[in-house]
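One chain comes next, on its own, written as structure tokens: the form predicted on its own.
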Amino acid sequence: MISKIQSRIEEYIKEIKTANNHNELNSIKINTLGKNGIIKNLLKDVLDREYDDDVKKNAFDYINKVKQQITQMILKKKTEIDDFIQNSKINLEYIDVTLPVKNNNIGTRHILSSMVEKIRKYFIFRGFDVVDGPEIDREFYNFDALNIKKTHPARQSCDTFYIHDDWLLRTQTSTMQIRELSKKTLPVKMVSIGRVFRCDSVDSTHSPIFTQMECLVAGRDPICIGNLRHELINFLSFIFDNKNIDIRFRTSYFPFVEPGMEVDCLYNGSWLEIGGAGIVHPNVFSNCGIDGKVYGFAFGLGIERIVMIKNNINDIRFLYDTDVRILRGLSL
């Protein structure tokens, strides 16, 4: 009895071992373990025939062992076929990274990073110190020393990201003016470029994170608005590649300068707001521990604003997007 069953089972075992794909394996699975497969039929055949109880028991035990064996063999074969398919895909998709590049679509620096570097080099050439400092700073450097009173709206949590106690994310690179002046080493010619943070909702002209540059010139020798205008014209002429650049000042209020003014630049026939400037307020020098007669001017500009004007972009979000079709078309 068992020998007859064994001969039929061995045929299917050979088929399992030689199966080359999932279709063949599924067909074998149906023929052996399915509702009308050989295992079911063998069990039914043993049950229907008039065998001794011992013979039936031995036959059932053997058939169940064979069922387990076939199940395990099918699972193992399925894994082998899956591995073969996966390895075939890997071999087909293999890329030799040592081969030379076939196109010119290579990476490059982001337009904002390039503009920052361009500005850095300009001021270094003109004898300025390019300084950087912490993005997380104290209220003293961000507000107090800059003559910004406790009641000023900018100090509210709806405008500034506070971290803990008097620690905050700097809202302006003017913090570096205070850090440099606090060294009490005059004269000072410095530029600071970096990220600043404000509680602004994202729209076409606002972002909670943006890049700002701050310029400060201070010393014992007299400095006037004419010096400020001269420095701004030189800088903007360089940035906009226009030796005949023109600017105008509009009276404005900034706590750390007096007088304070908005700076407009004549670009392509239109007056465009470019940043803020002014003569450093005496309280700023006093807050940094500098006594006596001191003169200075400062101005601050947004780097994104410069890039947007030069490239005729009306939405700041384009600069933070990952659409290379836009980024590739931007120029310094």
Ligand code: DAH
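Rigid core here is just the name for the largest C-alpha set that superposes within 1.5 Å across the two forms. Residue numbers count along the first chain shown, from 1. Computed from a prediction, not measured in an experiment: that's the story for all the values here. What changes on going to the form predicted in complex with the ligand:
In the core-superposed comparison between the two forms, the C-alpha atom of residue 318 has shifted by less than 2 angstroms. Once both forms are overlaid on the rigid core, the distance between the two CA positions of residue 116 between the two forms is under 2 angstroms. Residue 237: CA moves less than 2 Å between the two forms after rigid-core fitting.
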The other form holds:
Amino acid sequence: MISKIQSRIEEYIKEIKTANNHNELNSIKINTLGKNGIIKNLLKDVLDREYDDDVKKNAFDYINKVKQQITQMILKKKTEIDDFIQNSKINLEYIDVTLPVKNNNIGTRHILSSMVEKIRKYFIFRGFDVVDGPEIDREFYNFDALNIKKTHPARQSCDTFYIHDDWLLRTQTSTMQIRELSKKTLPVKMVSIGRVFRCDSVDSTHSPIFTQMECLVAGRDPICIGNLRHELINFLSFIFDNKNIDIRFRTSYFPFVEPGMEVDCLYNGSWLEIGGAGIVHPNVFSNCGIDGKVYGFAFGLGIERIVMIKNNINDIRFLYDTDVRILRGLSL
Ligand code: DAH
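Alternative state: the form predicted in complex with the ligand, after the form predicted on its own:
Everything in the complex follows now, all chains and molecules, and the chain you saw is the first one.
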């Protein structure tokens, strides 16, 4: 009887070894160890028959050994299958960092950041110090030292984000003129690019946070508006990839320059306002502890404005949004 069963058991053992998944393994388990499985039937069979005690004992021993063997094999196979599933998952989730990226999915620098980079490189190449300064600054750097009177409307809390006491979010990168001049090492040739903050409501040309660049050239040698004009024309020609760029000055008032002006740039046949400029006011030098004859020019431009003009973007919000055309560095 046992020899007849033996071959069936061997079949099952083979099946366990080759089982590929939990379903297969489960049905083998039911067929062998289950209520109606081969082991239970064998035991019943031996019990029901008229064998000698010795024979019965041997048969039970054998059947129990087989039961143990099958139980262990099934358990072992179950962990093998579990491991296999787990490893396949891990392999699927594995990120091959050496795999080349598909061309159309390559990220690019944002056009605003590329412009900042382009400006930085231009000025570094021309021997300027390109400096960074704090976005959270004091009234002294943002207003007082820049000759902006206590009563100037720009100081009001409806225009400026005050933090506490005399601490504020800088409203202009002109703060960096003061930080650099205060080092009292002339001549100064500096450019600073960074974010500025104003209590403006958002519309197509305004954002409460935007990017400005500040340029200051100062020293003991005379400097005139011609130098300022020359610097601006060269710079804008480079930025707008156009050697024949033209600019025009409109008189304006900024307390830290005298004369002060607004700068327009002739681009694609029309005059566009791009920022402010002027000859540094003597009070700015004395506020920084620089005495005697000293000359300087300064200008400040909005980077978003330049990027918008160059890329034909008519709404500043595009620059902070997620339109993929912008994110891929394309024009609209
Ligand atoms: N800081 C000014 C602003 O934010 C812009 C400006 C005007 C900067 C004249 C200058 C300047 O350096 O000379 O409106």
